[in-house]
Structure formats: structure tokens, C-alpha cells
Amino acid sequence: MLLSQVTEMLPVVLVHGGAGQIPKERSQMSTSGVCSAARSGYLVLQGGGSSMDAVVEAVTQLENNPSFNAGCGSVLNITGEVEMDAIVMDGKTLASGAVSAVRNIANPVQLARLVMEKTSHACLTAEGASKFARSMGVPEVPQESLITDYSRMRWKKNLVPDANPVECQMGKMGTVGAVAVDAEGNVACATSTGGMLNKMEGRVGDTPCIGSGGYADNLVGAVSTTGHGETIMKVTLARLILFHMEQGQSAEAASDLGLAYMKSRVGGIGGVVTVDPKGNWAPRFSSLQMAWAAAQNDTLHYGLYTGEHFTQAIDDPH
């Protein structure tokens, strides 16, 4: 009996579109974006793909969606340019790949996977990452193709001397990420971001750092994080949550403990998506909103505000 229950849990893909405060007129785009990404990742799992295939597919979809702060739609740094970070991690072997401060790449998450699979390194940055991308035949895209009018408007707004950085972050649709468990019980995570609005050139946040932007271990689970990078790094949020799971906490309780510690210790607000190897999952956040969606057992689950949890059949187009 127990075995069939476990089988029913697997597989699952769970995605987030960033923690923050999303303006009303953009929240619908955010919700439909995460739902569509979760569906795509789930199709990969249904087709026999691995959890790594599923999270990369889901995050690629979000990078290609201009509603999110990753890939096309990334926020601009102080000089008005796009610099992006991404990470992937495979729970089976603890293999990981990351890129930071990359510029002319449409899908940093795919480049991060290539770092994991084709090099002996865990992270490549800036020009070195670009050279590696060229050597792998990854096409370069013009920077303009990654910049939206919305990003440019917010960048300009934040340049004025009396700009309130907190207010300017309000329209922030944050970092995107995904976690998954496949039919074999392997877990994986992927996270991708354009970083912080009007950041210094060369600033790297939590996203490409193992244990902060994400972590995956078949023995415990997988986490992808979003929020204020500098505070996430101080508490290595992803690994902290998995530590609580190692102590016997559920995905949901462990996520809440990690987020509460980050808030009380360093005043950080954020959000996470967490899975355990059996396919139990939890989207949790301390911000006002976090668009999230999960696909499991042919059902799509999604929400935006705390306590919100809608469901529909996976093949329902609405």
C-alpha cells in the first residue's frame, strides 16, 4: 500500500517566478507564465525525461518570457546593461554548474548546464563564460533583445537622485526557478536571474552560489530560492532548508524555518520552492507575493498570495 502511495507522489515539477510585490496589471502575466512553465516541465517528465531536463525546460520558458527578471526581461545594472546569473544542480551526483554576470546569452540556465556537463568547474563568470558559450556553439544574442521597455523605464526611474530603492523594487518580478523529482526519485534544481535593479557592474547575487540560489541532494530534497541575494547568501538559504529536512522537518516546515531565520537574523525577505525525494512539495515565501505553480498527477496547482492554492486539470488551457 505504502509503495503505491509513494508512486502516486512522483513525479513533480514546481516553479516560482520570484518573490516580491507585483503590480496588479502584471500579476496575471506572472501567474500564467509560471503555470505554462510548470506544464512544460511536467511534459518532459511524462516523456521519460530526467528531473534535470524538466527544471532546465521550465526555467528556459521563464527566461524567454519578458514578464520575469531572467533572460529576456532582466533588470538593468547601473550602466543600463543586462548581467545575468544562473545555476543548476543534480541531486543524484551533486554535480552543479553555474554562470554569473553573463551578457549576450538568451538562456543562461542552459549555459549553466553545459558548465556542469562539459567542464570540470562549477561556475564560470563574465567574459570567461562567454568564451565557453562560443566554444559550445551557443548563439550570442544582441543585448537589446533581452531589454524590455518595462526594464528600461524602471532603470531610468531609479537613476533620479531621490529615488526610493524599496519602492523601485516593488515592480520587481524576481528571480525564476524550478525544482523537480522524476520517476526514478532523482531531484534537481535550477535558478536564473537578472539580479538586482540598478546593481553595480559585476555584482553577483545568491543565484549562482551553491547552497544559496539552489541546492539538490537525492538524500534530502531540492530547493530553488528568490529574494534579496545578499541576505540569502548570508544564511545559505537553500542548504539551510535542506538541513532542517535532514532533521526530520517536512518540505513546508523546513522552508518556513529557513525563511523565518533569514528574516529574524538578517532582515531578509524571500521565497522558495522545495521538494523531497518522494514528491512532497512546498512553495513558501515571506514577501507579499510569489507566483508559483506545480504539476503533479495530471493536476496543475498555482498561487500568488500567501494561502492561495488553486488547482485545475493539467490539460485545461485556462
Given for the second form:
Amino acid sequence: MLLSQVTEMLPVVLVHGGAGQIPKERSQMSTSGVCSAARSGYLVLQGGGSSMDAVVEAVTQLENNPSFNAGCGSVLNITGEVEMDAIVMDGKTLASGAVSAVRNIANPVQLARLVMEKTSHACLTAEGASKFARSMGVPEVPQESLITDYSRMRWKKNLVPDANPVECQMGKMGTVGAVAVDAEGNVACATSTGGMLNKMEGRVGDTPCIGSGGYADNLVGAVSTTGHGETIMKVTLARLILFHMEQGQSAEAASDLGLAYMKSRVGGIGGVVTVDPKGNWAPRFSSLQMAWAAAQNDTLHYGLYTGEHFTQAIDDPH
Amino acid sequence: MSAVLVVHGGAWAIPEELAQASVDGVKTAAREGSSVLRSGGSAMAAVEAAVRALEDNAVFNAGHGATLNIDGEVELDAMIMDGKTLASGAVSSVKDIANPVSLARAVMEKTSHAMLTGRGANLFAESIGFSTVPADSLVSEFERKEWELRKKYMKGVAEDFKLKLAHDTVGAVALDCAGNVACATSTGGIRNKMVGRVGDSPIIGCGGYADNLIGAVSCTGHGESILKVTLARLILSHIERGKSVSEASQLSLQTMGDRVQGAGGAIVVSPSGEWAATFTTERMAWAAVEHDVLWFGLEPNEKQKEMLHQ
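Form predicted in complex with the partner chain, following the form predicted alone:
Then the entire complex follows, led off by the chain already shown.
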């Protein structure tokens, strides 16, 4: 009985498309984007893939989707260019790979995985990351292919002298990410972002910083975070949530505790997706919205506003 | 409240020819940092001053005397964190800067960001009139020879760690009279590292962490292992749960050894003035100033003292 329950809980994949305030006209695109990313990740798991394969696949889908602030659709920095950060972490070995301020790459999450697997390092930055990408035969893409009309419009809007930086950040805060547990109980996380709108050249946020943008440990669980990067770093949010789980809190309670602490201590809002090794999962956020979707036991779960939780069969195309 | 300052000059198998200079270097840096505290300076100002002294000393792998990457260039990482606000600043893979810890502090104080990398960090330095130095001025004779030796024999980074010859990081933690804690860490990284490699030093929670409610930590050792266990934050989580600073450091370094086979060291100070310098490598040069006493050591369990004014 217990065994069959465990079997039904695994595998599972849970993705987010960023915490923030998503303009109404874009909310449908965000929801369908996270749902299709969760489906893709789940297909990998059903085909016997590892949790690492699944989170990389899900995040690749989100990077390729221009609705999200990662890969194609990334926000632009102050000089109108795209610089991206990404991380992956394997809960079995605690190995991680990250890239920061990388340019001209369609899928930073895949490059982060290569850093983990093909080098003795855990993070490569800027030019060095590009150099490594070339040595691995990762194709360089023109910057234009990563820029959407929407991101260019927002960049220009934020350059005008009386721009409201808070308003301009809204709706494009979000980072994308995924966590998963495979049939063997291995957990993994992946997070990818274009960063903050109109950021300085070379700015690195929380995303590629282990313990802030994500963390995965087979003994505890996995977390991917989103929100205001500098605030997430102050509390090393992913690691904080896992400390609470080590102390016996559920994925949901630990996520809420971590987010509440970030709000009370440093006034920051954000969101997380969290799993434990048994397959319990929780998408939690203190922002107005966070697009999220999960796939488990042939069921797709998704939501956007607090308390929203829709379900449908995984093979239902709508 | 009595102020405390602790510094380290890196945890590794410090060879005999560098031993005395390393001990002298950390003692000098500890004196520099503690004089800032004694004249009423903040913990932030003290850790910055102590780390600058270590960066300026060519014996240590930070600032002057940093290790060279695979292309024979110096690329530096540093971070600083203020336990009062949890604000931090960091630079990674920055070139031609003699004191990266001060640039990290500028990132914290003069931008809305917490970390700048590569060319962006240098552009920022330029924009605030931060002085740059010629690349060659940071390269010591010792490191140039080491690099050429490795180039000749094509020895990899992994091999260096098996031999425990990795040359590491410097750092400081402090508690000031107002009860504020801070940490700072600075490094040239691993010898023969890939271009753009970022280690644990500039990563918050790994190379360092400071929180007025718990304490401050600066870490050293195998960067990729420190990253795996987010060592600084791990040590503080043990302190949060009631462990002493020394138990918390030992437990966490043991976890790093057992779980990911990594060796390293850490210095810690708590808001009540408890402090510890702990390591699992063969040696770590460290020094601490508490009241009018200067403590220092190099070997495991070595703890020597002398009066500050003598």
C-alpha cells in the first residue's frame, strides 16, 4: 500500500514562469507556457529520464518561449543588450553548474549543465562562458534572435526620464525555473533568467548563485526561486527553505516560512517551486501572481493567482 | 560590547617557504582591521581594511600575488556583506583591480545590484573613478613560475587538489562596538582555472555570509566543494540552532568532507563576540584580535598569543 502510494507520487515535475504582476493580456500566454513546459518535463520523466533531464527540458521550453524573461524574450540591460544567468543542480551529487552574464546563447540552462558535466568548475561568467560554449560546439545565436518587440518596447519605456522603475519592472520580473523528482527519488533544480530590466552591464542576480536561485539535495528536496534577485540573495532563499525542511517542515510550510521571512526581514517579494524527495510539491509566492504548472500521476496542475489550482488530464490538449 | 576581528590567509597545504610570511601577513592584517575597530570604525570598514592588507601582500592569493588562469591572466573574485542590513556586494572575474574587496563594497553602496561580473565590473570601476593597475603588476614572480611549470607539464586543476597544493583565498570577519557583524572574502581563484571561472568567494552564503542576528563567516578551501554545501550559510544555520561557533564550524567542515570530499577552513564571529578559526586542510594561517590580545596560528590546534601592543 505504502509502496503504491510512493509510486504514484513519483515522478513529478513543477515549473514556474516568474513571480510578479503579469499584465492581463499576457497571462494566458504565461499559463499555457508553463503548462506545456511541465508536460515536456513529465514526458522526459515518463520515458525514464532523470530529474536533471526533466528540469533542463522544461526550462529549455520556457527559454524558447518569448513570453518569459529567459533565453528568447529576456529583458534588456541598460545598453539594450541581452545578458543571461542560469543554474542547474543535481541533488544526488550536490554538483551544480552555472553561467552568468552570458550572451548570444539560446539556452543558457543547457550551457550551465555543460559547465557541471564537462568542467571541474561550477560557474563560468561572461566572455569565459562564451569561450567555453564555443569549445563545446554550442551554436552562437545573433542577439536579435533573443530580443522581442515587447522587451524592446519595455526597455525604451524605462529609459524615458520620468519612467516609474517599479511599474516598469512589473510583469517582467520573472525568471523561469523547474524542480523535479524522478522515479529513483533523485531531485534536481534549474533556473534561468534575463535578469532585471535595464540592469547594469555585468549585473549578476540571484539566479546563478547556488543557494539563492536554486538548490537541490536528495536528502531534503529541491527549490527554484524567482523575484527580486538582490533580495533573494540577502536571505539565500532556496537554502533557507531547505533548512526549514531539514527541520521537519513540509515543502509548502517551509516555502511559506522562507517567503514570509524574506518579506519581514528585507521587504522582498518573490515565489518558489519546491519538491521533497517523496514527491510532495508546492508552488508558493508572495507576489500578486506566479505562473506555475506541475505534472504528476498523469495529471496536470496549474495556477496563476494565490489559491488558484486547476487540474486536468495530462493528455488533455487544452 | 567588545570588538573582535578575525582574518584568514587561506586553508591549504602551505609550503614551508611561505609559512612564516603567511603568519606575519595575517597578523599584520589583523592589526590593521582591529585598529579600525578601536578607533570606532564599523565592522564593514574593519573587514575591508583587513582584506585590503591581505590583497596587497603578494604572499596571498588575492589582489597582488593572485594565481593565474589557464591563459596566464589574473581574474579576481571578492565579496563583502553587512550583517546589519544583509546587503552585500560582489565582483567576479574582474581584471586590473588591486583591491577587489573595495570594488565589491562600491557595488553594494553605489548600485542597486549585489554583483557585477567581468567587463561590466570593470566598466563600473571606471565610471566611479576606481583606480586600475596594469595587469602585470598583480602577478608575483612565484605565481608566474608556477604557471609556467604547469603549462609545461599540462597539469590540471584536479591534480592540484589531489596534491592539496591549491593556493587559496583570504578573508575577514568582524564584530564592532555597536554589535554589527560583517564579512569579506577575496581571491584569485584556482591555479590554471578556465577563463571566467567563478568560485565560491563572491557567492553569498558560500564564500561568506553575515547576519547581525547570528554571526559572520568567511570561508576558504576547495571552491566547488564549498559551493556544494553553501558552507558559510550552513555554519550559520548550526549556530541558529544553538551550536557554538566552533562546533558549528567543525560540524559543517565535517559535512563537507563526508558528503563531497572537500577540505577547507572558516573563520566565524558571533554577535556576542565568540569567535573561531577552524580548518580541515593541513594548514590555515589565521589571526584574531580580541581586547588587547593578538591570537594566531597555522597548524591544526595551534593557538599562540601575544599582546597587541609590544
